[in-house]
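Take a look at this single chain in structure tokens; it is the form predicted on its own.
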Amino acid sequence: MSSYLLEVRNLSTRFFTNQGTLHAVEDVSFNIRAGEIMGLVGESGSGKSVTGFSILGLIDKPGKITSGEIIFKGQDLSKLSPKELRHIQGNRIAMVFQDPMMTLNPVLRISEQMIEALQAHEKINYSNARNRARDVLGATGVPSPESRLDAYPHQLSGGMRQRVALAIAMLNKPDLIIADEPTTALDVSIQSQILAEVQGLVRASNMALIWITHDLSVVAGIADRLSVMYAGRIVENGGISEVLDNPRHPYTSGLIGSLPGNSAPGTRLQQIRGLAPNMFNPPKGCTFASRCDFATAECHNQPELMGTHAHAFRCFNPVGNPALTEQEIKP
């Protein structure tokens, strides 16, 4: 039996529109164990959110999972019917969105929404459901949780609404939470508080967490593993220290180099030249080649993931010591 809670194998998701076929996610594979935090990083349009939605079965027409497997606790979620998926959505796998108002109904009190989320998946009376909702609110850092239960979403601050959305995700004690940039719109101090609370809750409950973000500094502080996405594909993955301290893919190296803290005072910030490709008509071969300073003729072919299980990358001309690449094997 696999030691992984979730195994995503060769996942591809496309959107069939009047403008053509959008290749949103292409051949994505990764694994995550119980109690592990994985960061999924990339710029806007790289396919991060679509990957999360695909796992949870939230891809609507004209989108469709065209290939791959999503193995959760030994069961392929991509083969389940909508009715079977509903027993897992919000129960065994929960999602926290960037905008908490995608989770919260503006015309219902917090208590009604949390109690409804509990009663949708288990038989529990109103009093016990309210008590559990209050306790989970308190665990996610909401002050005076009893009184907050009677509030409407518009009566709460942005940070407080995001804590409520996190509490709803944790109500049914899921095995996996997918967090889609939930702290992006919050100020730095509130963001750091929520990150610390999330990390503590994940460790205490042994649940797994996929944290989707474009901010490397966020995942550097909370993640165990890191997967970097570009143009629908994972171009590098491995342990957080292996990837950040020794990036092998030029895109990962460019992301790290573009952080303000990595430039000397008074110098220009580093940047990745060019623009991301049009995924309605993706280029043949390596999708990063047109922006890469290390591209060669070989890059007209699509590179496979190479390296080790601990640190893999999709590049013919990786950054760093060339001798290291010769010693590595495909995962």
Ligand SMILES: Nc1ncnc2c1ncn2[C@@H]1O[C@H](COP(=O)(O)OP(=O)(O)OP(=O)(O)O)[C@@H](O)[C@H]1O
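Positions refer to the first chain, counted from 1. Keep in mind that what you see is a predicted model, and the values were worked out from it rather than measured. By rigid core we mean the largest C-alpha set that fits within 1.5 Å across both forms. Compared with the form predicted together with the ligand:
Core-superposed comparison between the two forms: the CA of K123 exceeds or equals a 2 Å shift. The rigid-core alignment places the CA of Q193 2 Å or more apart between the two forms. Comparing the forms between the two forms, the C-alpha position of N105 differs by less than 2 angstroms, with the core used for superposition.
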Given for the second form:
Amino acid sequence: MSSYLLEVRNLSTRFFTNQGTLHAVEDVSFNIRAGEIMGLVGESGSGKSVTGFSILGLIDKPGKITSGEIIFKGQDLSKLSPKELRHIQGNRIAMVFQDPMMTLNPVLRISEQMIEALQAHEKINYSNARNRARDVLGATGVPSPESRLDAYPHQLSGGMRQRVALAIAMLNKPDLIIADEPTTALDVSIQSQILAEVQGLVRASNMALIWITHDLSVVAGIADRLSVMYAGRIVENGGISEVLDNPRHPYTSGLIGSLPGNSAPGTRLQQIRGLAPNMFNPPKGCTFASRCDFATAECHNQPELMGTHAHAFRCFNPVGNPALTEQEIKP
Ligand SMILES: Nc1ncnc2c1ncn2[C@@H]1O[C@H](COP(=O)(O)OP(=O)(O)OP(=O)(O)O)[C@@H](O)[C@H]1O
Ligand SMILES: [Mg+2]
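Having seen the form predicted on its own, the form predicted together with the ligand:
Shown next: the complete complex, the earlier chain at its head.
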């Protein structure tokens, strides 16, 4: 069997709407091993959440997975029946939704929701379940977890709700957690802190984690791997230091350049000019070409993702130091 826990191969997901076909996710491929943390980074609308939903089989009409394979522990999830998928959801793969209220029931206390989640999967009595719930809450950084157990979701701040949703996702020690960062602009430093806390739990139980964010700086110091999405496609992925130290795609390089720490004090932050393409009618060639300083005639074609698991990118005119990457991608 493959050494990967999850292999996403050439996944495409589209929405067939009244306004036309929206190409939300196009030809997305990546692999993740047990115990690894992968940051999935991209701007709003780039297809991060739809990628997560697709892995979990949660794409509903008018959406559809139009091609690709999602191999989880050797089994293609895209071929399973709804019943088989439900068993894997919440048991082996858990998702923390961008809106924590999609996970949390507003009329139940946190304790009831967590105990119910535990008892749905194993025989455990009330007081043991309550203790486990409290410990997991505490480990995700919820202060005074014992008293928070008795709270209702609306009594908690956005960051606390996200922590509770993460705690629920981790209760049954799934093999993979897909955590979508809340849109309600939480402080970047709070996000990094939550991720750092979750990292400890993930490592201790050998769980794999996909952390979805629009902000590269949240995952930069914590993830093992980084996948950068742009207009429905992964434009670059690899080990975190391979990508951050030697970005090859001009979009990734622009993202790194626009991080606050990367410009001299007093200078303006670098910005990537232009707008993302219309996903109802994406260009045939490289979707970044119209914004790219390095675009050539070749970019009217669609570049494939080239390279290896260690470092791959989708670009005809990569930036950076090719010698470095060639060393890295030698088998
Ligand atoms: N149910 C749906 N029906 C139609 N289009 C959808 C639906 N869900 C998502 N989309 C579209 O798919 C594209 C990708 O959306 P997605 O939610 O994955 O973006 P995202 O990267 O998660 O963005 P954000 O950072 O804002 O959460 C967007 O153009 C979005 O409008
Ligand atoms: Mg999203």
